[in-house]
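Given next, in structure tokens, is a single chain: the form predicted on its own.
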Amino acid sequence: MSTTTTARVTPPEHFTREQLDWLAWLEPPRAQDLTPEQIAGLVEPKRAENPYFRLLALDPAVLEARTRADLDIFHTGARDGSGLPRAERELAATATSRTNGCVFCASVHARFAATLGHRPEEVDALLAQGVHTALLEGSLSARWSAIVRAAEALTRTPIAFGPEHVAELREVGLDDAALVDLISSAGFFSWANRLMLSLGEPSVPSVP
């Protein structure tokens, strides 16, 4: 990932599932002058070699909150098989992101959903048509369509979200954890689009 804000910017044509750069619009600190609180803040040290996370770290306490809220709500119960299974927890986080024009995470999430999913071309469909498009194409799954609209709802505006909802929720197998899950992984990427979308922009990585 590219971390200069004076790099070129070459924004992506279309949603994607390739790996992309972010440039900030504002100087992150490098990693190596880093202090031992921003590092703490980042929870994962592996997170310094990411300009996003850098930036952040200006504020460590809220961002050390905002990672290990991230964290609990895509991998809690996920690796025991108790509440949504992670691959659908990405794709929420995907139909969040490409709702909200977020071209970047819903890079980042649709990888992870088509890989843990093993369904990449329900995951393409999403993002080349849209979520609109695609639930009415009848381009996914009963079961993902119902996740994908519920997310739609909650990013839209919460009180697009109703028993419509959850009554199809149930009828595609979700109980009260998944449901739980669905919300948070949704109501967090709502929040965390706007963060990105207003601190920097993509970029089509360029070739060496």
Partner chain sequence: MSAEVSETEVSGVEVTDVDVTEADVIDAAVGIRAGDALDAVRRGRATAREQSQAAHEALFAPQPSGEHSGDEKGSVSARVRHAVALFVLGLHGTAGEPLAAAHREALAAADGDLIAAVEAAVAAASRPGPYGVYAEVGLQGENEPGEVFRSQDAGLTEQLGAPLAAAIDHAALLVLRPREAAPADLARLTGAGWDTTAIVTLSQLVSFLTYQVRIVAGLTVLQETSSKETHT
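Model, not experiment: these values are computed from the prediction. For clarity, a rigid core is taken as the largest C-alpha set superposing within 1.5 Å between two forms. Numbering follows the first chain given and starts at 1. Compared with the form predicted in complex with the partner chain:
Core-aligned CA deviation for residue 167 between these two forms: less than 2 Å.
Next up, the form predicted in complex with the partner chain. The previous block was the form predicted on its own.
Excluded here are partners and other molecules; the one chain stands alone.
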């Protein structure tokens, strides 16, 4: 298999909140070779710097829909307090990525969850212990436990999300809008994890 870079891969050893690189296993188009249609698919032109997005730009219509859905799911309503707070959307993304085993996605969204949620120790426990152990050990607050449990149930195949998860989430204060945000955030990472896990790999950045 041809790889896109001669850079040596230094695989991360565990889930982490540290910054990781992502190296593509297939050759993405060069930024200067992107067609106008592919650039439109990137939504934000700056994404042309990123090999992951340049690779996905080979199917620009799907990339564009993916990116616009992603931005709405994670940002809309987060500032005006409608629906689930952003930190908890990121927590759902982290729990899903931890369950699927996507070390790269988990690193990005654990950073957001930890910074925005102001509870880095809970995020670190989730990363280090995994969903089941973190829940068993009582490493998470009641509200975060409910969110993580629901995200994990949605991530499994067959899908294990049921009325008991909705009841627990309502008990910790989620309304319909927040529930839909949770389902969307966790669901979206079933999509994202599979792309990032199967088209390339994470690497610890080399010290400059």
